[in-house]
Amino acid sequence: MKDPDWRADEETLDRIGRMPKVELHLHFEGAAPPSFIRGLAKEKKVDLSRIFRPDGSYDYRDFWHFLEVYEAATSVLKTPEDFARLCRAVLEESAANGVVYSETFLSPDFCGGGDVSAWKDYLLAIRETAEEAERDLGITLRGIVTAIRHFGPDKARQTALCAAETAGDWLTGFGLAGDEKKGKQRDFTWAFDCAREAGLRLTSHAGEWNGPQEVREAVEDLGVERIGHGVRAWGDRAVVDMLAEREIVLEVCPGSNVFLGVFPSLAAHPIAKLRKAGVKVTVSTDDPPFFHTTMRREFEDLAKTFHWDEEVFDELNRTALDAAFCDAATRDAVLKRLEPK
């Protein structure tokens, strides 16, 4: 057993930071570098100066204002070509931080306004760019169609129909994101049933802002196998035990949680306690440029805070890959990239 007083030296931290990584929780538009959005806005002669700080980073007050800024940033993404360019920018950044496999949340609401025909055009542009990036950069991308919770259940039905029409070996999952304070998980049952019948695998944001009951409801009412965030589950041992027993995987985004004030510091974050309790946890960035993080930074900060060594991060990567919404051939190919060189 590792000495509990173990500390990673700079060389070890560097090795941990450079490890190949699997990321399951990445919002596509939320991963847009600020410089990319500023440049696109300038091309389109759209004034988005209000959403940026003087240093060029995104500017917002809290989570709910973040949602407004997020939607403002996406407003300049108008065409399939725009999303193809975004895909390249996002994957270049992820690959530079060691990500070899990524799953990203995509919403037909932002890609064609929920029209199935338009959605297919956007999806094709994104997928073709992702396949080019896989050849060029060695990073594999898969898509998860995401309903926006605060847009309501009716819009989610439309989103689920778009997902069902395009389900396959690249578009492999369905989920729910947005403002947890709006409605209940069960309000979206129809959309999740539709996605399930289409063969899509299921995840839902829960337990980021609302308490443990929100996590239970996502599992029991929607039948998901993964939870986006889920960290508030720590407030109820019965929910924690349920997650462990059912092997529900948490897509944990520590840097995001701390930046938004869900927890006051990384040391106060329950990821290590959840892992020790037998819950399957993984590590992701959520909306990295908004929260000033990268996958490399997440690994290094966790190593410093919880004294995790390379063996722990290898376990986290393999847990994420086992839970990935991809086929066996893709999983085997990615597994080879995780092996030490």
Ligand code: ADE
Second form
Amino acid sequence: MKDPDWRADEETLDRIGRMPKVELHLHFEGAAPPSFIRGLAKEKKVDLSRIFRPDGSYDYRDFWHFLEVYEAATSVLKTPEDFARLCRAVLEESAANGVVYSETFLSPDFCGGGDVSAWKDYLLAIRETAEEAERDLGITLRGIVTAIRHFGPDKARQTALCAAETAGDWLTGFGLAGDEKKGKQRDFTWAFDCAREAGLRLTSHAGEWNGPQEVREAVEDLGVERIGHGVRAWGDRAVVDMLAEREIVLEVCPGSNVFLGVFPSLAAHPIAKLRKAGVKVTVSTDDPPFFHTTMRREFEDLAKTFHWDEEVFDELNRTALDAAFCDAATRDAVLKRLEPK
Ligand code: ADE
Ligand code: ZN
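Go ahead and give the structure of the form predicted together with this ligand, now that the form predicted alone is out.
Okay, now the whole complex, with that chain kicking things off.
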């Protein structure tokens, strides 16, 4: 039994920060550094000054304004080549923070407006760049096509058809993100059934803004095996027990939740309590530059706040890799990169 008074010293914290990491929840456009978007806006002569603060960071008031700023930033990503450049920038940043395996949410809505043939061109450009980065940065990426809830169920059907057409060893999952206050999980059953039939694995954002019932509905109505966030399940013990029993994996993004005000502080965040209750939790950044975070910072802040040691982070990485939407050969290769050298 570990000493409850154990605290990581500076050296241990540094080791934890430098550990290899597995990340399951990263919005591709949300990972765009503000300088990257500013540069693209300048090249394309688009005035995006309203979405930046004087210090160069993204400027927004709350989650709903964040979604607007996100879509404005995304509007300068217009071609497969733009997305390829973004892919390189995102993977360089992730690799610099020790990420060895990452899954990213991609939206055909932003890549060709939901047209299947255009989507294929965007996906190819992203995948080719990711494969090149894998060779020279040692980071493996897989894609999850993601419908956007506030764009509605009809758009989600189109998105699911794009996903089904490109499902395979690289595009391995289907999900739902966006404004949880709009519509219900069950409005998206057609899209999720279509994705499942194409062999895609499923995740949905739930329990970031809505309560435990939203998490239950994602599991029961859409049949997902992972939940984006899911942290507000903590309000209902029966939902927490259901998650633990069914081994549903939560893609927890603590820094995002604190930055957006879902919880007032990391100390008040339920990740440690969910883990103790037997729920499979993992750690991700969500939209790192928007929330001034990195995977390294997430690990260090969790270590400081909850006095977690390297063993706990190793467990979180392995939980994430077990739940990763990749094939067994990829999982085995990444597992080797998690072993201490
Ligand atoms: N899209 C990008 N980031 C998101 C978040 N945190 N929740 C829902 N949709 C998102
Ligand atoms: Zn998210």
